[in-house]
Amino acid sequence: MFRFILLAFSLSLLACNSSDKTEEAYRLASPNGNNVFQFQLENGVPAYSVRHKDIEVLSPSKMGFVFRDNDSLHKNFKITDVEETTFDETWEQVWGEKKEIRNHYNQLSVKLQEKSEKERKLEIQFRAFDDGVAFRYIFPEQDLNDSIFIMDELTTFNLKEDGKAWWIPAYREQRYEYLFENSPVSSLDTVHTPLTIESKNGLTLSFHEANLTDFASMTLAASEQTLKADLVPWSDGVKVRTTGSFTTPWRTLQIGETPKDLITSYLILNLNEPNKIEDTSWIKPYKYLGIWWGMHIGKYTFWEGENQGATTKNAKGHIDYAKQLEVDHLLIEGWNKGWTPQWYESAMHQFSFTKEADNFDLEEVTDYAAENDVRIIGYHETGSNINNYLEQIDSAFALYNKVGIHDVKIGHVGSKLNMEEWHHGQFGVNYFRYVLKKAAEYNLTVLFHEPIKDTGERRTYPNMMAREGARGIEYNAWSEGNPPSHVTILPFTRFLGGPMDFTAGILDVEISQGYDGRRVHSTAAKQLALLVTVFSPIQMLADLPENYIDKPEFQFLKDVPTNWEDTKVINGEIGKYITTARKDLNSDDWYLGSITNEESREFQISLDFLEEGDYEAQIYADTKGTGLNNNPEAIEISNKRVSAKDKLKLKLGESGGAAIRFKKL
């Protein structure tokens, strides 16, 4: 049930206790008062400023466009008219980390014109929230007959102070898949948002966007302490096409006194649209097993051949393993025509989205796994080759439809689409939305990987589910992995555009069937411990499925949700350690996560966030001395009987982790 009351109103800002007009200036401040927007027109420009209580977070920034010909939309403007309007209403997800939002914004919307001959039109709306602030374009239809070509975003955000920037670089080939570094503001190049900046004025910040929507994803150029958008263009230089009109997505800025604030900030969801797919009862948050770490490992291959992994005798002996260890879901890769082992270096590479691979029968497996309660998850690697893709996604599609499956994993490996187009531009940005409501059509919920951003269109299409967007844990299988920080990091940087499929769970973490040397970095608590720490509505247990067997500790990854009443970040430094819990939504039991980079640890956890009453702490923890170079994959699991008033005493190894499942008894 929604609970909506919606307040709007247009009256003279000079009246407003919220908004102060000098000449050709304008004050909007946040319901709480703390987060306030400053516009202001001198001399026909507009620029606007950000205040966080008495500090100064943005000094005033530049706004604009740059069409094509050097035809500037940034000046010489007057402004016809001005609105200010508050909204507050408390939705709920179809799934998510916290099942009612509250939306809660002032808005102030700014209606520009040119003074010269052409006299266009341009409007900026505000919104200021608790959490931080957020504006954005548009440029109506004005009986323009010609197309838009936007050359450039003229946008900047001026930081009053330096900072330590959280960052992964822009333009690079493997899109997003980078370990983040953290420098000053000052020496960044051009980066990829969400950017996450510990300014030395004490404030954690995160620059963004939502609501991503035929445009071009922004990038951020830093210039000394000034971030400038940088739009990602189509492979001739422009930025973004359009006739008529445009409205860009919103330019975000999450505002935390400490840096877990911007965990539970929702400020990007609520600028996304509500749900459009009125029916949401086949969209459902699962977690699955697969053959999907025993090809990164070097155990199956994902072409035809002697260690195929997608056979149907391999299928219906992992449909047997899901069964036993009552894991509904199950994915397997490669099961189409078309995988070769050099498929990622041919360029518009051509898969068959219909056509089985040797030794595969698509009906028999999936005749099978229904017969044992268990869904198949659909696979299509596209190899980024577009246009093969889209000339037979109905038909691909109605075969999932057919044979049962409603959940896609669909890939695209390769650093370009169409071998010319970056993922990230508006040519990325307007196919992976046309995959996601092609998918809907079909009731089916959809996986990406290699994806274009989170920019929360979640709320949206319920039915995009997760996607990748980082460097994931395979990287740990087949080259130099990834260090014990990088999942201390993600939680404050990639993880608040949206959820990630992780793929985490390891307890095997030094690979005993893998290749030499490689090994995944940290202990098996903490990747118990990540199960809550990321979030994601689909959960892949990730290890080869043997592993899991007549495992004691197996039994959190099998109790664990991943569907959300409630979430509350207990701790938190990025890049050493976060305590994360969650509230499960069908049940009084809550979990608690935590893990730390490559330093042990001991925390003293309060348990205040618990509700009245007591609850059993089924504790998977460290065992003692265990860490990421000793004994790794022991786990010591005990019981506690504990309340909202007591503290509990963690120990984390180096590498390691606590996960608790505590049960209302």
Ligand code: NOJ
The other form holds:
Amino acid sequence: MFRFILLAFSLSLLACNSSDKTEEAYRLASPNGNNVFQFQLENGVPAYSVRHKDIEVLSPSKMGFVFRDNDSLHKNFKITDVEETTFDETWEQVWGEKKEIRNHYNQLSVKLQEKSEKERKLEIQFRAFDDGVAFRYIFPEQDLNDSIFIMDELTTFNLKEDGKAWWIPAYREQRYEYLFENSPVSSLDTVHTPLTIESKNGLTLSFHEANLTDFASMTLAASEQTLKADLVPWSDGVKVRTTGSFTTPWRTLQIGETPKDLITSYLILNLNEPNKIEDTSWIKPYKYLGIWWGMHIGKYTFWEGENQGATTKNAKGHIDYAKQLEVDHLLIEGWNKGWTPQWYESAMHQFSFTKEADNFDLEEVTDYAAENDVRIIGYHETGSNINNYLEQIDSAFALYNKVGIHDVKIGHVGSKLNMEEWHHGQFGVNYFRYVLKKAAEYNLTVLFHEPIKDTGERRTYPNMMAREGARGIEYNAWSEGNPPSHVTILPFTRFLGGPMDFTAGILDVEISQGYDGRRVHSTAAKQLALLVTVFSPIQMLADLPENYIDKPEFQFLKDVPTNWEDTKVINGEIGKYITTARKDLNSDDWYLGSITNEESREFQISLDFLEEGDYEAQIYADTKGTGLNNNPEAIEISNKRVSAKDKLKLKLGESGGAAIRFKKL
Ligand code: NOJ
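To test you: the structure above is the form predicted alone. What is the structure of the form predicted together with this ligand?
Complete assembly follows, chain above in first position.
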């Protein structure tokens, strides 16, 4: 289904002209009229503001750039052209949380030119959607032979009201892997996006960017209620280097009347370019087991030695488990040369991406996997030594092609790439895009760990499956872990950017074979529910496979799909709870996941999201009395015949959950 309308229509122009002051203003409303941009040029200085219905969300905010030598591009402009258009199409995702996505917006394109000697041109495009607004700058080719060095982007987001911000800090060693904190906007320092704010005006706002291509990532620096774009610099302080022209990513603001509205907003995807990969038949969502959790809990080592995880023997044993459990993919970390206990300490560590570790025979393992209908996921840990990785990338990907590997996880442990550049700077942005495109040439899907943030590139390159980029389950294995509220915050913040490989599904939440005092801070039923509340086209069933054998609740992990026809958020409060329902792409079944923070809760869930007819609800819930510190692994499984007219009572223990399959009868 494809619908497209493009037309130019008359603009609402508000102009005022007096001898010492000129002002031109243009208004752009979203298709339903609720979100409104106003652009104004006052005495040659551009500014914009945003309203939602009768609420002023952003007061006049700044626009422009500073180039090298304090050369600024932000004033003394005249308007040379203004055009308003509208666009409406429905496009299909190759995979996703919803099959069909409507992209409906009105656009205002304003062309500016400096009145001063240089007469430089700058275009600003504004788009107003029903779920938010966005704008970007285009600095067109204009016979300026110089290289361009952007030293600062002057964009501000001038919040009319303060609010509660959900944030993680920027410019830190652990990149994007921090626990979200909650504090007033006016108290923030410099933070990553998506930045979600529960505003005093009652709206929930999320600031982010879309289509981050050949540019530095935007972080946000707060000063009172004003957020300012803070581009992540190169090591020499330049923010963006380019020649001739540049187009910035879209600066986005999603606007929800409730927090859950943000989750079913597809504005970020809509602002990315359509799919560029012609034949997508090789790109398939999947679930997987791994030789992975065992390393994190200390059962195996990543490196060669007595307890080495990645041996031919152990890999074959895991292939047998995958076959028995009917999970079609298996990740094997540590199969290659270079893993040593010190690898993460040493500067520019050299991994080989083609030589096998002792005791590991790649071809023997991949042949055995093929015989058993299991697909191996390759793993490349770069240690952030990008030079070393890029020297080997072609031969490494060619090797995977040769042995029938179609999916690769690529890690970037280290606080700087090549010990020099922030992951989120322009260098990192271009590096991650290069690897993604290179992987597509080899028909490989990609799972990035220690990545840059997601800005919706999966629409353009659907081999971009998921990124870890946040504190996943692994933190529970070797640190104080993630508190119960963590997974009730991520859907309203980090996941707004895109899918995450969260590595859930731990049934042995007290980690019987792990380090003293370490555990997963949830009940086992909550671990099942995460497979629905976290969207990712690839989901790891992260526990040791032996912990799944003969467990009736494994049935839910086996059944739950990773590719969906539709998604509905039933309820949710940031940091407290969330209930999500999703419809399977390949059947008439629905699935529901409900999770809570450290508080137990009861919900009456209306099943009106179901279609006509009866369903068998297969319910996996905390047993009576189960909670974080009481019998957390106990799951009660029950069945019930239900229809859309029914309501279902859910009882979640402390840090508990419920997972339901609604099987169409
Ligand atoms: C951190 C990654 O998040 C994890 O998945 C991986 O196992 C380790 N690095 C080792 O590469």
